[in-house]
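Below you'll find only one chain, the form predicted alone, shown as structure tokens.
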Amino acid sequence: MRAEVVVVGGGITGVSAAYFLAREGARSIIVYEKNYIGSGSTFKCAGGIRASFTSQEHIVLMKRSIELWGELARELGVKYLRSGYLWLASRERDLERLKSYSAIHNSFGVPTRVVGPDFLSKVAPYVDSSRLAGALFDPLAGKACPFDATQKLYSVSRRMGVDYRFEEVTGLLAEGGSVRGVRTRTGDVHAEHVVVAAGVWSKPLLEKAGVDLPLAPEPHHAVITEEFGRLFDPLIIDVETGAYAVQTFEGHVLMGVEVPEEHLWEPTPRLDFLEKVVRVWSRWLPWLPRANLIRYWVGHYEVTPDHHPVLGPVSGVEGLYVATGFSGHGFMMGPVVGEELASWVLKGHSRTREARNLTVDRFREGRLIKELAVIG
């Protein structure tokens, strides 16, 4: 078998990289999910899309991506809306810093600006403000459906001749300092470019074919209470400890807080986890102990040394590209991603310079970046 292109993974970097490769005409693609679609880390995360980072390289692409974004919703009627994220600040240095990460925002054209309760009791009319010293509400962020999103991107890449296989490859095929193709455990698949997008199985992946990835897999717990009515639009952050929570589509409050965790490739369930996320978000949310809590699961983050993704080619090995390493922000950044790889593979070139920064090298090299606002 043979193919132009093949894509190692299918959750929203793979399926979003076969959508744009498709697009800007690659001959012939297939798409490699050792399970089902979103099935890694994709459908576990909570859906929040922002550019309201600190450093340029996550400042430009996020606001590259969230175009990509409403241009999605418009053309594949995915389930997207530009509603903010609001950082609430209960201590005057956490007011601070959010006012130093605003005057970076507005450098780059993201208009965050700081609010107070009389804001927040508009958008967020359940959330308590009695303990607000002041928050920071990002107008260009917002949230899309993980399901939604990922299940459009897959259907249309089908029928724009994207060839969808659920197994799993167990090796890369390179050869004289060149990829040659991916083995599956039916065969092996011969290309002239593989991308591997993994998430955090990228690592032991690629380590088969002598490429050494700085990436940890790191565990994080999510929980989803019942359906409410609106309680709350921006995607809501507690400074103090990175807490998130999202109100979804639907309903339901999806919750997240970061707890002391080894890396792991095997995440296991743990109940200080519920105790902490529920303490934290019943500050804010006082009627939270009185909700019920549905479901809770844990996936990974896979981790790089600077939070930042490892994009891009691979130096010493000519038709090898990954994408991996987001740290928490592979869904919010996979339109953006779609497109560089796209223009990498067809093209010979990244569309940025920004994500020509991301590339394995600046490891090798001592260019980590630095990223001040990372949650969850």
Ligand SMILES: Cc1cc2nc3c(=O)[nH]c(=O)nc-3n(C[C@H](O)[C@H](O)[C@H](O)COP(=O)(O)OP(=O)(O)OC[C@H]3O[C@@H](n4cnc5c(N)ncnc54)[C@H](O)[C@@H]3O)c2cc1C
Contents of the next structure:
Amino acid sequence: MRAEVVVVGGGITGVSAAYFLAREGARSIIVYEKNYIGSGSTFKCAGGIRASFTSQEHIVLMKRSIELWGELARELGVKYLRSGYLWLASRERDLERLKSYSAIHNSFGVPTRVVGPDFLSKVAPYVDSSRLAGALFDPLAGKACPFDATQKLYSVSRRMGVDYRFEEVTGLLAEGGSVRGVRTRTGDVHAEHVVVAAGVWSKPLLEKAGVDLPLAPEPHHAVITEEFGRLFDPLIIDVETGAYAVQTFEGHVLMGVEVPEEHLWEPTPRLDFLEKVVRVWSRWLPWLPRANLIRYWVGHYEVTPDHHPVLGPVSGVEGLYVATGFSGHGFMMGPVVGEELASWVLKGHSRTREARNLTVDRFREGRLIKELAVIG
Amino acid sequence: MAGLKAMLCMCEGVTLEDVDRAIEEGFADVESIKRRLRIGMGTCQGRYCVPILIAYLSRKLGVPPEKLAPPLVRPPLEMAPAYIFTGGDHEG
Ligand SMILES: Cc1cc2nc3c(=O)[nH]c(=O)nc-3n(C[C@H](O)[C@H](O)[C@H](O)COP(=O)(O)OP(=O)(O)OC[C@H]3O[C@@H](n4cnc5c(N)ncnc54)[C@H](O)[C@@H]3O)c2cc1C
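Since we've got the form predicted alone here, give me the form predicted in complex with the named molecule too.
Every chain and every other molecule in the complex is listed next, the one we just looked at coming first.
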């Protein structure tokens, strides 16, 4: 058994890599997924998409990803809306912080701006503005449906000839400083290139090949209400706590907030999360206490020491690539990461300098990247 | 032929034809079909439709039903108003 490229992991990163590799002309691609498509972090995420970060790497890559989200919506019919992000501040000092972020965004060409209650009543009619000191609006941001996006990339790339196998990769084959393929319980598969896009599980897999990935599984919780008509278009963030809420394409309100957590591979549900998220959001959404909560779950952020992804070739093992460590932003980055990986694998270099800055070597060389705006 | 449609999930209005199409698109497990078609993601949370989906997939794919384990029912087991989690009183 032999392939040009093997991709390990069928989350947004894996299916997007497969799609762009097929589009750019890779001859044979096999994707391994140990469970079902999207079963890792991807189907647990909120679907939020933005370029309003404070590092050049995040901003440049996310501006490109947003262009690609638009393309995927037009060409594949992916459910995606450029409905914005709205950061809500109730205290003057939080508003000052938002203004300083906005200056950074604007200097990188991301057109965020400060808005008041009149604007709120237009884009978010069911958000209470009586406590509002001011808000930051990002018109370039938006949301996509994680199920729809991931499953469409899967179906389309499958039609383009990508071979999906629902099996676990148990080890990487490497020899003389080069990757040779992957091991599964049903046998070895040889490949010129192996892309590890296995989410938090990339760490134990790469460990077996002697590659140390500074990656931690950080539990993050989310809960969803019953369906409503239009409440608010943008994804909203409470600046004080970092809590977020987004109305899904079907009308549910999906909410998350950070609660103190250890790094855990098998996270468990927590009542104190529900208590906190309802308390925080009831201040902005006065109708929330009487809304029904229908589902609650917990998943992982794949967190690196500098909250930036690890992308591209692994030095010392030719033909081996990695794409993880998204630290809470892996869904939105899916398209640009797929495109960058296709370039690395097929052309031997990244598309952008910013992607090249994110290889795993930066941890060894002490070139960590600074980002000021990380949200729950 | 405009025939009668066999409805599988009432909450989200999903038919057996929709399931057949999803299988053609490459989805062949309960978790994936649930999310592709939103079967069981409405107010009943899959209590009625998921067993029917399992029985149908089992026949169609020739896989024993116990191999098509039903998706996790996520907490809260019954839907519940948000205020009960804050200990607050929002009745009335
Ligand atoms: C509550 C929550 C909210 C979030 N909100 C957002 C958001 O709004 N916007 C955003 O951009 N991001 C968000 N994220 C983060 C986002 O979900 C992740 O960064 C992203 O989904 C990572 O995708 P991935 O494909 O890299 O990894 P995963 O989705 O985890 O996929 C990895 C896949 O690899 C498979 N796998 C692992 N090991 C093996 C193996 N050995 N063999 C075969 N298969 C294997 C797994 O089964 C899994 O399906 C959120 C996360 C959580 C938990």
